[in-house]
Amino acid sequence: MYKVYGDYRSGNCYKIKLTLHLLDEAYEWIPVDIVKGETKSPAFLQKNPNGKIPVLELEDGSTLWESNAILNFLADGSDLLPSEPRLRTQVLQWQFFEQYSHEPNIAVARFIQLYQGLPEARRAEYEATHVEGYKALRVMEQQLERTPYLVGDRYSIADIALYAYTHVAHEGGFDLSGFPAIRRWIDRVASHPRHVGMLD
C-alpha cells in the first residue's frame, strides 16, 4: 500500500489523493503540518532532502517526491494519462504551465491569505501574485473554451494538476465568475463518479 505524506489543505497534496481515488488505489495517508515546520524534520528529510510535501512512498520504502512526477507514476498506463506520445506531452506542457505560471501565483496568493492571514508585509507580493494569477487563468479559460478538458476531450492528469488549486482560487482572492469555462470544467472534473474533495 502506499502512503502519502501531506497536507490535506495543500492543492499540491490533494492531486495526489484525487489521483489515487480515481485510480481506487489504497493508501495510507500521513499528515505533515509545514506550518510548524515538520517538513524541515530530520525524520522526514530523509524521505525528501528538499524539504516539501507531497511524498509519496511506495510498498518497498522508496519515495518520489515534486506532485506532478508523482501524477506520471501513478496514472502510467491509465486512462488518464495518454499513450499516444503528442498527447501525452500536451499532458506535460500543461503539468509545467501549472509550476511555472499557475502555482507560483494562485497558490501562493492562496497561501499568504488563507495560511498567513494576510500580512501587510506580503500585500505587494499577494498583488503581484493577481496580476500573473488572471494572465494564468486567462491561458485555460482560451484553451476550456475549445475542448472539455485541457487534453482534449479525455479527463488527464493535466486536469488534476490544475483543478487542485484552480478549484480554491477564491481561498486566496481569485473571482472566477469571468471565467464561465474554467467554471464548467470545474463541474465537470468534480462530477466524476470516483471524484473526492480537498477536505473530504
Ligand SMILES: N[C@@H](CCC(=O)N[C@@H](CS)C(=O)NCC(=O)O)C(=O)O
The other form holds:
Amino acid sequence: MYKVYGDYRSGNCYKIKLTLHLLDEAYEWIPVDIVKGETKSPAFLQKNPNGKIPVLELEDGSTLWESNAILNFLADGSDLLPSEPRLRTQVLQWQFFEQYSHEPNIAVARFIQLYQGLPEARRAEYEATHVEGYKALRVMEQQLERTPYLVGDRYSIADIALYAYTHVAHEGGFDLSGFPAIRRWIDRVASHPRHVGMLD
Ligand SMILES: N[C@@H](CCC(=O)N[C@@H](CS)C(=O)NCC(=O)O)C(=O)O
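Switch from the form predicted alone, shown above, to the form predicted in complex with this ligand and output its structure.
Every component of the complex follows; first up is the chain already shown.
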C-alpha cells in the first residue's frame, strides 16, 4: 500500500489524495506538520532531500516527491493521463504552468492569509501575488471558455493539478466572480462520482 506524507490543508498534498481516490487506490496518510518544521528532520530528509511535502512512499520503501511528478506516476495507464503524445504534453504544459505561474501566487497568497493571518510585513508580497495570480486565472479562464476540461473534453491530472489551489483561491483573497468558466469547471470537477474534498 502507498504511504502519503502530507498535510490535508495543502493543495499540493490534496492533489495526491484526490488522484488516489479517483483511481480507487488504497493508501496510508502520514500527517506532517510543516509549521513545526517536521519536513526538515533528518528522517524526513531521507525521504525528500528538498524537505517538502507531499512525498509518496512505495511498497519497497522508495520515495517520489514533487506533486505533479507523483500525479504522472499514479495516473500512468489510466483515463486520467492520455497516452497520445500531443495530449500528454498538454497535460504537462498545464502542470508546468501550475508550478511556475499559478501555485507561486495563489498558494502563496493563501499561505500568507490563512496560515499567517496576513502580517503587515508580507502585505506587499501578498499584493504582488494577486497581480500575477489573476493573470494565471485569466489564462485558465480563456481555455475553459473553449473546452470543459483543461485538455479537451476529458478530465485529466492537469485538472487535478490546477483544481487543488484554484478551488480554495478565495482563502488567499481571490475573487472568482469574474471567472464564470472557472467556476463551472470547479463544479464539474467536484461532481465526479469518486471526488473527495480537501478536508473530507
Ligand atoms: N513543488 C513542490 C512544492 C511542495 C511544497 O511547497 N510543499 C509545501 C507544503 S504545500 C512544504 O512542504 N513546505 C514546507 C517547507 O518548504 O519547509 C510540489 O509540487 O510538491
